[in-house]
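Presented as structure tokens, the chain that follows is alone, the form predicted on its own.
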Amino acid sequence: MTEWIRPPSLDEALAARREHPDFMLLAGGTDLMVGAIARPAPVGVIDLFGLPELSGVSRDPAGGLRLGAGTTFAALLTDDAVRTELPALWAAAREVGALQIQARATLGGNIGTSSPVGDSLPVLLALDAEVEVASSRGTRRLAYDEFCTGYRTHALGGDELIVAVHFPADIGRRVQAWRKVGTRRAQSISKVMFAASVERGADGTVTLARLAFGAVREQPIRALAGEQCLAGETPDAALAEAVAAAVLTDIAPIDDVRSTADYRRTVAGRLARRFVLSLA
């Protein structure tokens, strides 16, 4: 029989994680339950859903937003700071499954699953998010592009838990965008996801560019060639075409049951082009 642990505090959760590194971590369970019938029963489960120390939105000492890893997407949608300072994440949260899924699915669970189609993950790349992890040994923070290491893999240690996600204090000044392309608007797994943020100078020149995609490689990625093409330039139609071409060198989509590689390349280029045109 599977042993089930529901720690009442973060300290006890970290102790359980240290003692049982082979136990399954359960946040909202919306990803884990999908394929549960096809997997062997876990040795044990550490249930973190609703743990107060992992929930909620607050300010960190640097003035940036700190989102608890156990915060549900439904809770993110009702938070004014998320809506006004992280509009790309707020928009992504709206398209995470149905209302029932949003009420259970957590930001930390999306990060821990590390799926290339995780709805929030390109946003974390585009907004320079850092992941705070903790163990009984202490805490550390990693840039999200260092945390996700490959297809459904990450840099979380065997005795660590994801406790929060941090965003820069000035993130609300950036122009942000989010777009998910799927078979339908709601309850659809992504074919292509796009997130972006830019800062602009007084003359309209792009001084900082972050472009990110999901479902176009084995993990969510930043489109570095597209960013380099955009940074330092003034957006116009010609630049939009150049950025659209550049991002195609960053991605390597595949054919699967949801879409084709050719479709994903076409859509990725068009999403990048449309974003640059919106800046112009």
Contents of the next structure:
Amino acid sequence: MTEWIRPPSLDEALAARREHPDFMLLAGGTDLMVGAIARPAPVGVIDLFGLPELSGVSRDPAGGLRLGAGTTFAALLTDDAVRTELPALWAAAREVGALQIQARATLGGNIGTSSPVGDSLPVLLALDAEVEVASSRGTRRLAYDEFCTGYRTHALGGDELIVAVHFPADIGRRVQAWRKVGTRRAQSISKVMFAASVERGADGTVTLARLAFGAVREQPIRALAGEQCLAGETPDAALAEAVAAAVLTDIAPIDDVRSTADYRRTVAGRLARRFVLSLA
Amino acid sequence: MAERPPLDRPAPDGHGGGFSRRSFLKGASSVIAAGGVAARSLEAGMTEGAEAAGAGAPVISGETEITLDINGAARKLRAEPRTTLLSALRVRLPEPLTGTKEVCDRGNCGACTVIVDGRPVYSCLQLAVDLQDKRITTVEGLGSPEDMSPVQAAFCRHDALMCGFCTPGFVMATTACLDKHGTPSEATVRHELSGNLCRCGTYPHIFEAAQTAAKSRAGGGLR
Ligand SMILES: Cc1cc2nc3c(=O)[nH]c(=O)nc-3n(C[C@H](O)[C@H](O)[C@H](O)COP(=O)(O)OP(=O)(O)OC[C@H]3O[C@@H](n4cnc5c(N)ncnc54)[C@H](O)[C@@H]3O)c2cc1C
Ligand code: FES
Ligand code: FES
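Form predicted in complex with the partner chain, following the form predicted on its own:
The next block holds the full complex; its first chain is the one shown before.
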């Protein structure tokens, strides 16, 4: 017997979550409904789609953008603040599936699935995003790299919900980039994703560097060696080569149905090199 | 197109759509109990089920009657929580609407595209019970063979189909694109139709049809 609950408010959603920790959380269903036939029926379902307190873009007291976990990629795409302050996330949202997927797929669902190929996830790393989670015990915020704990796993407690994602107040000042490489533009799962952000000093040196990849390890990662190589330097062709070489030490891609480790290494290096060249 | 009757929640009969805030608070949760979101393959075999009264909250076991706003008319059907909109349209409606096609049933091909509250979505990935307060438009809602919508007419004129199985989905995605953009560039059309696949490869004709339909709608033939 499956029970289906649609709580009308966050409080009631948290109460339902506490009462039924074994129930499946359903948002847009674009991950969960795929192949549902082949899986055992869940004990119950808590349907969060459209829950007002989880939807929409607002500004938190610190001045940063707060994106509700239930916000669809389609809604993110129509938001001016997202487009101007989080262009890397905007660009990623535009390439999630296709329109029909974007109309339902939520940011929280992407985070909840925690797949190494979740398109928004390298962006969260590159933009120092924090995930806000809540339970009836209270709320807490975790940096995304603490939240994601491995291949399709994360730090969400059995009574918690993902409520929102927060970005630093001055994020719009950073130069941001996003690239997804797949077999076709739309509707394809990425072979490699790359997200980056930098801040530059008055003299052009890079004062802060974030380079992140997806699909090159068991979880989305920051390329720390690449970042170290880039920070404090002035971008030029030689630096681009050095950063490209450094990121190869950060990644550990595999051969799978979608691509080969070799291809992924080549592409990852190129994406990093091109990004640094674009700053030169 | 006719005025759509408003569909308010909770449903007037207190069954299927009974997600009233008050009853939720009383019973802690609105619960529908049934065979499972993830057991669609069993759906055909599930005949059991009637509304069972829960302690305070509406609890529904198995099949229940729900009302969907489809093409401007309130349509009643019996569904379970796990019933997809696609299956509701093609199988569950007393008078089925089979214009919406089932191909992959996993959100990949676009054949099942319908418009929900103005946006194109895959009906195979939506739960019917979740859409009781939404406006659903299927290909039957656009026009009839005698009185085609501009998009339908343009698909015919440009021979934008071969086997035709993907066509209703493309017609819906094209309609949504033109509703949103009026006269979109070809790049916009290509982007917004990228969630629809055509095994027969009729894409060039589909893109031409979209442009023709945009022009004929701009010329006053809006639908
Ligand atoms: C055809 C197709 C193409 C796709 N293309 C892409 C793509 O290009 N890029 C990409 O990244 N993804 C893609 N996806 C996958 C999917 O669309 C995304 O991962 C999407 O963001 C999932 O969101 P959802 O709301 O539909 O999640 P759901 O399927 O509803 O849920 C996903 C997971 O998150 C959990 N969850 C959801 N909300 C919460 C919450 N508030 N708190 C805690 N847990 C929660 C659920 O329990 C579940 O485990 C594609 C899927 C399909 C079918
Ligand atoms: S049948 Fe729904 S997308 Fe293929
Ligand atoms: S016309 Fe045959 S699949 Fe498109």
